[in-house]
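First, one chain by itself in structure tokens, the form predicted alone.
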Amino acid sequence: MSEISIERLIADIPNGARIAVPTSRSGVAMAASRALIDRGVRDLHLVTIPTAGIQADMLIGTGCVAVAETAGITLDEFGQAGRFVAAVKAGEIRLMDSTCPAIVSGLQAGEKGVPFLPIRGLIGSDLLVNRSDYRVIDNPMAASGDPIVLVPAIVPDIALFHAPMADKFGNVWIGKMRELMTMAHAAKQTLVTVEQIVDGNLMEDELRAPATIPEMFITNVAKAKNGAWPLGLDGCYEADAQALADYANAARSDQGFSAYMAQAPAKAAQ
């Protein structure tokens, strides 16, 4: 595998792609995420592994995201997210609402290749009013009165995420973060950003190869060093607390979240 840029990782994203990305506390490629906002790419469609924090309230302030297939989108312990809860109201995005079980099984089912999985937990919800894609059918396993949901495969264009390391081969270690082992599994391409690169086979490790990403499932890495900064990436750093709430801040309004993003390459770079 040779090493390429963060630039050249994202540089064949086209605008409207599909994009899955993970909560906050699984490996978000914010480095990548601001690589993508200064190409311009636009139109997104964001799917959140099932939710998500600053990295989509990044995206949908600068303009990027057309669509927002969430299970929530907030900043956790610093408050709303600002761009996001902007957005919604001036109806500026698509915001496809949904749960976390629903997007989980959603990816699943892509990842199994099947068009769709059952679950029960939004029967009696509105979400089956405003969401038409969602089914409601008579259990085919019961005699009837048995209502059950099916929701359809989530085949992401693009899988984004950042990993503590991969190899020389292209394979990707994940350690605890386990649903972005199903986020490559079930998108056409997946684009990791990792803190390191290593020599030797992380298949062939014993104890790194279970939590370990197969390279035929990964598309391209590129190495990316606090790749996940402001947030925390498992193992290696905590997330930085004094710049998640300059974001909250900032985020509130449309000068000050202008302020924050000329400023952002800067910080990343701390």
Second form
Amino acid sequence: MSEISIERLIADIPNGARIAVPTSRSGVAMAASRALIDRGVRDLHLVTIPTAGIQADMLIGTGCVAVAETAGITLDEFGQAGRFVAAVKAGEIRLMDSTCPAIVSGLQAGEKGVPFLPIRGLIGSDLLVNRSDYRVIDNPMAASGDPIVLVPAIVPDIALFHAPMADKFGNVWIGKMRELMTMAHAAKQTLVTVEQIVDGNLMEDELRAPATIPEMFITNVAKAKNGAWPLGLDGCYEADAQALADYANAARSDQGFSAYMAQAPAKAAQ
Amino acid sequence: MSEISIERLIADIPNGARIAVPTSRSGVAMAASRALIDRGVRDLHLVTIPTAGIQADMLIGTGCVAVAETAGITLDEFGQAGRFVAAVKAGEIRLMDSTCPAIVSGLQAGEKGVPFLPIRGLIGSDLLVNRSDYRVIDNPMAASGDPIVLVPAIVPDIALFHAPMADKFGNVWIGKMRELMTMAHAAKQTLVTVEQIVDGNLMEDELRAPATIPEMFITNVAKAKNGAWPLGLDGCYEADAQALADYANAARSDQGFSAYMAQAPAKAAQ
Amino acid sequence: MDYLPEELLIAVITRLLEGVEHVAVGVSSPIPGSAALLHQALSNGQARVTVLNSKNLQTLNDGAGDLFDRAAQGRIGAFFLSGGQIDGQANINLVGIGEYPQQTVRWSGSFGSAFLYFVVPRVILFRDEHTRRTMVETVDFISAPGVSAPGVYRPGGPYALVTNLGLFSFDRALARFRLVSVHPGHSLEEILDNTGFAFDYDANPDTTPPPEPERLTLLRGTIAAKIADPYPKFAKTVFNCG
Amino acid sequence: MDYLPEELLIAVITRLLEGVEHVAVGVSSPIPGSAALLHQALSNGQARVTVLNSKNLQTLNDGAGDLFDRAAQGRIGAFFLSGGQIDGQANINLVGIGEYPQQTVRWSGSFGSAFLYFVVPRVILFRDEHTRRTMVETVDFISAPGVSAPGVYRPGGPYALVTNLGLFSFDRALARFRLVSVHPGHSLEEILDNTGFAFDYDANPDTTPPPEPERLTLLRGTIAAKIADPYPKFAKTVFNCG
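Switching from the form predicted alone: structure of the form predicted together with a further copy of the same chain?
Next comes the full complex, and the chain you just saw is listed first.
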């Protein structure tokens, strides 16, 4: 796998792609997302695995997103995701609200190549009422009536995330962020930014191999030092609380957000 | 978690327990199985994840097993599993024949706390005909008729396996043998033998934590040096081909098997 | 011993956790998190605590589904949920106000509520703003229902509601809250004035006991240091720790 | 160039893999494994090969379901199955002979066949014993069916049958084998005599071409060394390697 730029990495994501991204603590490809915004991608169907934060808010605020399939979009301790909230109120994005494990199960169905997985809960919620793609069946394993929800497989066109390291073969080490493995397994294409590209073969490293995504699931890798900034990356660096607070504050208004996106750096100093 | 003997580890496995064991290359607790045989356990419902070899054959040959739920029992390059074959022919065990991914999906259903998982394939096979616990439904996600099999959750009473190491808290490192994680997640109780018990906390080791089963899933751990012998343990030692060939040869007949079990050592020299 | 309002709430929640072997705590929950850690300390470390988004207070290592799989199997005894709105049937709304989807107020989303509320035996509702804005007759959007029809798989559900004003229990058969005690400094009248739903109560309700002194000491010491892992700002503000 | 029977079979199978991006090989399959590795070498390493139970010839690291999940998604282009019995409709039997379950002959079990046969586009049946004992009219137990009723999800299925006597293609619509070529040293009559099921054939069938010399060289060199990872005995016996 030859080294490519972040811009090249995201160049072929088509408008309208169903794109899966992890939670704010599980390896968000922020630098790549900024590149995607700069490219002017449109009509993304964003699937958050299972929630998201600043990344989703930025993509929504810049008009890149048509559909948000999510269990929650929040800036956590920095407050509401201002652009997400504004877009919902304005009716600018289509919502596919769900609950965390239903999204995970959908992704696992995609990983397993089955059309659905069953999941407990949800019955009686307005989430279920508003998800016409979910089904309720009578559990065929039960002796008497036992309604259970089936969620359809999620097969993202693209999985996009940031990880600590890749090797030159395209194997990607993810540490404890196991959802990245599921995402790569389920998605048609997987695009990854990494802090570093290491020598040797991660799959031959006894300690790293168990938490390494094999290259056959990886479409492309680009190096992006501090690529999750202003979010953190487990084992590498903490989130930049000041930068996140600045963003949260700016994103409260259209003007604040526009000014932020025009002025704030796309990435941390490298 | 205080250190206990192999005998103590397996002491509370009740007769009739549904016990899950891994394939011959994924950490078989051979020393613990010999202890279980010596104890004279009876009527085990053996679930192989998803196949097994010498361990299953020995347990069957010594009359410990009532039910074999399996996708295959074989001594691999050493030939047929003689005691398994003899027991089938004699009608001494009840068979629940299946196919590897159906067993894995059943275990994953157990792990996820759902009553079933769907799986492709199987339709038209005599496996399905003979598994009255499997169901065929019409895929509710499809526009037109699309039959699909549902396999019920497998929730083993006991998961029993051998791993490279545990720490003093009971966390168990499994390397690439990910099925052991699924087994521990799904089972009510998980009993583990390990090559060594290490200092420190495996969950705090950045490199080992991703492939470590957290102690909350582990009921008990006993140290068993060369505990998989005569099978191998990935990253620790190779299988003992001569010992396996000797076993395969002996297991072809009742007499050979009895003589082997009476004379052959229960464990490798430590 | 003087105590802060946060310390009272932690004490109240800790009492609700008695006997629970494994408590999990979601995001943005410093008060429940502190209570869970105090509960663990009182159990001499026997009780397990999983604090989401913490570095060291959890053992989740099997992806985004790990916590939910554990909960589905009954391995999580208690969890905390909140709501932008909570109604008298213990329905919770984490989505927004107005007609879905283009609502006039939008919150973050339902997170794991629509699942965990069904499978965790002891779900404690916690909301530190007890007003008619939050405690409503009927929620605008049901993120997760308080009760389920007969036949619906539901080993879990609401166990109690803790607010800044008082403590309520929840009767799943009646689908109705009952006021257990009023926090010191507050009154039944204040609670009635600020609650949009009907609930059962005694004319002279008990007053919530203050934090037990020895627990308060524990809380301000070892627990404060621990909760600083996921919640440094909270630990600093409330316990002046970190 | 002289060659061994095993080398011919490897050459035959390698030709069947043309264009396949990812070949997986199950347990106890040294000849298919060698063919897959030769195919990979011919693709300049572009084709991926997963050899089960090998140390270095696979990247499975997500548990016992990993291979099957990959196959279910269409990520595995070719796989090999065998059978204690194979019948004219390409049904395979890996379970035993006689009335199930208490059969008079019992084999290991169905392994992944009842799944992989459905989802892998190019399943190659391989059996090096071509007799009326193995090639039967109707199998005693269907581990995995050769064809499926309309409407059954089946992107995969039988593509060819390779035996020690010849090469057959399989027509899924007709549910019938057709003899493609007879291996050198064998005859149509021998195949007819030793086959328990009816199949299509030309009166003067082609002879299977011998291994291509340059492939044979590759096979005896780099491939022999590689296949010694999972199959040391085979590499030693056939290629005198290792």
